[in-house]
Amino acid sequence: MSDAIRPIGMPKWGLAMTEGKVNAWLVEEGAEIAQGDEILEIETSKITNVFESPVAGRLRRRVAAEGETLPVGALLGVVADGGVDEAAIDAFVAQYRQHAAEAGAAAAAPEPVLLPAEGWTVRALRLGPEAAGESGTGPATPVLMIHGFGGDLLNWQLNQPALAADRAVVAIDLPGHGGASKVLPGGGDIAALAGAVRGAMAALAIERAHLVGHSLGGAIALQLACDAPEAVASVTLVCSAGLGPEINTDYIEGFIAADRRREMKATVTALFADPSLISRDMVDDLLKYKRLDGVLPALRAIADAAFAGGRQAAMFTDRLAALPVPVQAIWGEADRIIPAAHATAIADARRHVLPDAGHMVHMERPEEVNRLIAAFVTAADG
């Protein structure tokens, strides 16, 4: 296929995505687009998000129609130089579709694994090079991603694949969450959960990692950096707990109590600046998780230990200056769970508050969050 003609294909946003629906084109045919421009709104079974163009040039053909559902990799549009005639574009589209049909189903996606981890069973998903140096650029310290209260490793579905181009990126389920064991090792406080993550690193043969923690996972990452700084290369905090006392306990209690779709949807709307991003499948998956044996006692224990009396129990602001590892914060300006003002605990150069995003900023603004994380861990590696 000619380099003068470049395809735009349906992206794969995470482990669970096999297809996407084109909700809307955000640019017209004939428009000049830059790499990174928002060009489409795509709906998946988990979330609706905007898609940034992977290429620059003139959008010569919008191949996918609005409202059309297509598999991952399907041709959405064509970018081509002005000198390319329509017949050449027609031939390119036909060749692309033929190649896609001959290729058949994409290779099976990596599956999470279950491993014993010092008193509990961790579920982990690994993407990226299998061993140090596989990327051809020398050893790269892996990234370990830690979700928040009530979440699981799939919360990173818009981030993990993008970060795994040149290094191993591992997402785990915390005790009591996702596919991990529901019995908490040592209780539900931040120190115990940090110890559990350290055990998970040992089970995964990860000696040292860049930690990326969301919400409760951020406090766990900070605790681990305090307890075992030799195992931590850097910490990225995403709308993190541990930097101020305030916490939206109405959300915490509402999440624990919700047992119907309407209740759960009303609760999780607080997570997003734009509640329309919440899909029916997302709500259904949360309800299925909460109905598993042992989940409610685990969530109750964690909430009572970490957010007792409606305040955050673990605070790290006084310990940040002494940490021997770099720390950055990424926050959604419209966060309704943990105030964005807590980000001021982090130095200006390493503090990023993104507009038009809430507590799930890594899902609402994934491309920008991914760029910030990738640049930070690369700089920390030296």
The other form holds:
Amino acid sequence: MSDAIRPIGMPKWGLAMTEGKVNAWLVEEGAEIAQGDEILEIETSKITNVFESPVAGRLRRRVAAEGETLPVGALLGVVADGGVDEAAIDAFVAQYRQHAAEAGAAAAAPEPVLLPAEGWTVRALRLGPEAAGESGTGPATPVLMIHGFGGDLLNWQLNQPALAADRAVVAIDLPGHGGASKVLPGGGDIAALAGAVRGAMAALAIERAHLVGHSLGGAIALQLACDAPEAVASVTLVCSAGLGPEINTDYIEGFIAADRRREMKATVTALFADPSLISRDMVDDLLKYKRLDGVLPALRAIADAAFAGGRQAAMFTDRLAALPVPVQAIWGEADRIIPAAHATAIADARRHVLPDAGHMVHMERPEEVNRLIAAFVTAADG
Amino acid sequence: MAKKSFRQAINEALTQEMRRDPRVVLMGEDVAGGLGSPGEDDAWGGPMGVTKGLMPEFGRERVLDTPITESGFIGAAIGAAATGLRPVADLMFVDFMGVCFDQIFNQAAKFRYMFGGKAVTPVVIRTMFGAGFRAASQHSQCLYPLFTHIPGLKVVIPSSAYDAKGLMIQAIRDDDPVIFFEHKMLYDDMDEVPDEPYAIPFGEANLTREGDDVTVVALGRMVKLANEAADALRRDGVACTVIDPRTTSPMDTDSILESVGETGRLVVVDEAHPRCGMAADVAALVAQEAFRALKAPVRMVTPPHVPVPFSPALEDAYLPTAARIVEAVRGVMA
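After the form predicted alone, can we look at the form predicted together with the partner chain?
Then the entire complex follows, led off by the chain already shown.
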């Protein structure tokens, strides 16, 4: 028996999250929980998600009430063995609250930066250690995260912080996306976009990186690995383009056409296995992005070049075998944009098709996706 | 993202559009200031400093200080629009609009129609409105219902800095005459505003809160009060959808009807006078199109049908408040 009392705090899912609402407890007080058990459903202004327990033991106290909105780090519950008495838990809760009140607002969150790359301006967010670790060993190879069509670097908000525990993780906006410039240097095809990402890597002083690409970003990562294998340590494809001809062009065209809340909400429903995850803020943010000058021509050019005639123009299946870079694929089984069957291009051991998730598998199943990426890049580092 | 004030947001929209399109010109009383007199140039930038800095960048050819004759320079702006420029005229207080009704109602609003669709009038008339400024009855009115009443005009009423920038850019790019209402109590309100230019389409409401119990429709500064009321009510378990139509002509009636279809209850908050105002207009829309969805009579939260008082105590009592909105919501829930 241990007399350790462990807190469960409000998680921080991404930069923008300052508070979360406890929608529901998924376990009863007194239940034995294992690390990774789904214990809470938490709603943020961006997304609703289940929270997996970071600790194991008996859930002694549900401190947060259902429906309560609490800041990041606030005490949600307390885990301790059955031998710990109630008074000790009361004292722990009181002490934690006092400490949290004294700590006040968290340190300023890192902000994305704008950097001139060749022919465009990239917006990038860097998290994690900058340089050599305390052990004196060289810095771990950084991870570079590349979003999909119509996305931006915040698509990785549930992934980037978790992966940045022991290495630098940089998420970028592609040309025409997010806060990057809305010009496409060299055009909208996969090869040109991969060239732009190379330019961004140079601007970020990244010589070699593990690439994590979602959808369109996955095809760009494969192109980059083919063009410059020396710059790529591994490739993680998330619901990726480039592995088969099919793509849901109704979605692509719907996303380009939608200029109103109702249309946009209906369009992005196809991204998730569980459409209830789509919040008003998510739809508003997409509309705000699409209203920026230059976005529509950029999206049009990419769709015309990369998905001409409703088919994916760039295919990498024939080149995978010769690729000197390890590649894994993660897919949502219920992906309605690019069929999960495309994952079969990747060997069984490196293919992970997750149930109950759609095209935004990294938002719907972040904990599993993060574990898969972390294990893969660590193994690839050797 | 950078936080900017409502004032900065409009200034940025004007600056970016003037850089993009040489046909965009500004005109109005002291939009720069200092013309023809010794002393400081660009002394004012309009009465609230919204256009400060534009004359030094674009010169007096494009930032025109006019005489104090609204009838003259509004007419000039409309004529310039009909002949190829894209003027943004600053009419200062909407209360002064009366002297140029013919130019606006009979000329600008009618050109497209009278000339068989062959003429466009891309003029924007910026104007300040609203009470709370201790400026008495001749400088505090809303008057947007008057302009909403006239087919051929577009009427825009931003409630936040983000909306102000995007709606101003849309107004300048629009080929029809646009009356752009700026609530004088919102100029210092801060919001996240992208540095890049963006246009918000007219006729698309913004939902600032979402809830299943009551639909609250509000405009301009009233959106802030409605949000305050909705937040207070939510703590008590009453969930409101707050709809800001953003433009009253065209108006996003679909969003209002859809929401009332879900909630069955409507409160309309309007700072304009209650007779023939936007509150009455929205209430009539719902009564006609969604009567069977209603679970309770529609409530309007407006000032009384009197001029805006100069006495601070009376002016405060005149204006709708978050507490009055809460009371109305509770009324339709009862």
